[in-house]
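Coming up is one lone chain in structure tokens, specifically the form predicted together with its partner chain.
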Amino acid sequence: MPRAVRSPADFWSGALFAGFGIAFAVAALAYEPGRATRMGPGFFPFALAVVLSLIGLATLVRSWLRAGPPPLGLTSRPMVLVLGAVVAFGAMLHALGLAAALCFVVLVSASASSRFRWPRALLLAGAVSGLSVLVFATALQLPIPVLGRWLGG
């Protein structure tokens, strides 16, 4: 980021929407544009893109110009324990089923607290587990694997 922006946020702001909007821009050429008579599967997403994009550069210019807040820290922890145990649930649903995922994700999202201590914990994970297949599985019948394809389910 140059020295000379006075709004930080703003100017990472600027630059996620002109990325954005570039990026939607260069795949939406990739598709008809059509006539405006009949437009195309292209014209649209196309226009909102370059729209997109000039708000972006907007956005940007003005960090310069006017001073701003800087961005909330990303801290990376919570974050990525957080979002990583969702996508590990993801992964192992229809390997190890509905049960041991949720004890997963129970855990490591549980982790990204400060608070965090093991004993309490696992009987967190092993609650929400149990009452969500009795919940889900048995009383809903929703079509979810308990055990997965590893654990013969």
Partner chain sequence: MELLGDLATGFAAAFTAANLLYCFVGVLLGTLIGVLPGLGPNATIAMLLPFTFTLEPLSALIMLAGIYYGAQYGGSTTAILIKVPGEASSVVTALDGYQMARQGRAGVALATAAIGSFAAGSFATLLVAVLGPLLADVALAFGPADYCSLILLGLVASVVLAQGSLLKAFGMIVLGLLLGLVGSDVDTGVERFTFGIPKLAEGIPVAVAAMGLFGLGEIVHNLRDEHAREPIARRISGLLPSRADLARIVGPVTRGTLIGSALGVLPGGGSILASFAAYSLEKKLATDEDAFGKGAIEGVAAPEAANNAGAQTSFIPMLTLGLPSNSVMALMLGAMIIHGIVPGPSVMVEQPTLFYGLVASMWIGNLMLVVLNLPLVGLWVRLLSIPYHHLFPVIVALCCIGAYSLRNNVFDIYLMAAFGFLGTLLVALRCEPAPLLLGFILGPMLEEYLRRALILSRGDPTVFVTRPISAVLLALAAIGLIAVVLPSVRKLREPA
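Just so we're clear, the structure is a prediction, and the values are computed from it rather than from any experiment. Between two forms, the rigid core is defined as the largest C-alpha subset superposing within 1.5 Å. Numbering follows the first chain given and starts at 1. First, how it differs from the form predicted alone.
Once you line up the core between these two forms, the Cα of L16 ends up 2 Å or more from where it was. After superposing the rigid core, the Cα of A28 is displaced by 2 Å or more between these two forms.
With the core superposed, S109 shows a C-alpha displacement below 2 Å between these two forms.
Given the form predicted together with its partner chain, corresponding form predicted alone:
Chain alone follows, minus partners and molecules.
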């Protein structure tokens, strides 16, 4: 890490964001980008990757300008819970459906926080699940089961 860095946490966050952004931008180049008026399948992923890279670069610059705390140590429990919940979502989507799988993901991911409280987590799970069903299944009419085969869908 360069010596002039005043906020190590911002430095490493910016480096991570910029690195992932650049990696995803390179991966998005494998798809046809199209044009702004007629977007191809690679346009949106590339645009998101560029935005992520710019956020990373801005955070890197901020690490030299503002003093900040050192990075916190990594703990394995939250990482395992959040990553496991995302993998489980993919595995459970067709069996349980969008609504139940999202509730599961939100509840398990929220439990990774030291500030976890059941009432707030249940409210968040219901809101995320309901809004996602409205947006993806109803408005966009994506072929995602709202209730999976295990729940009679």
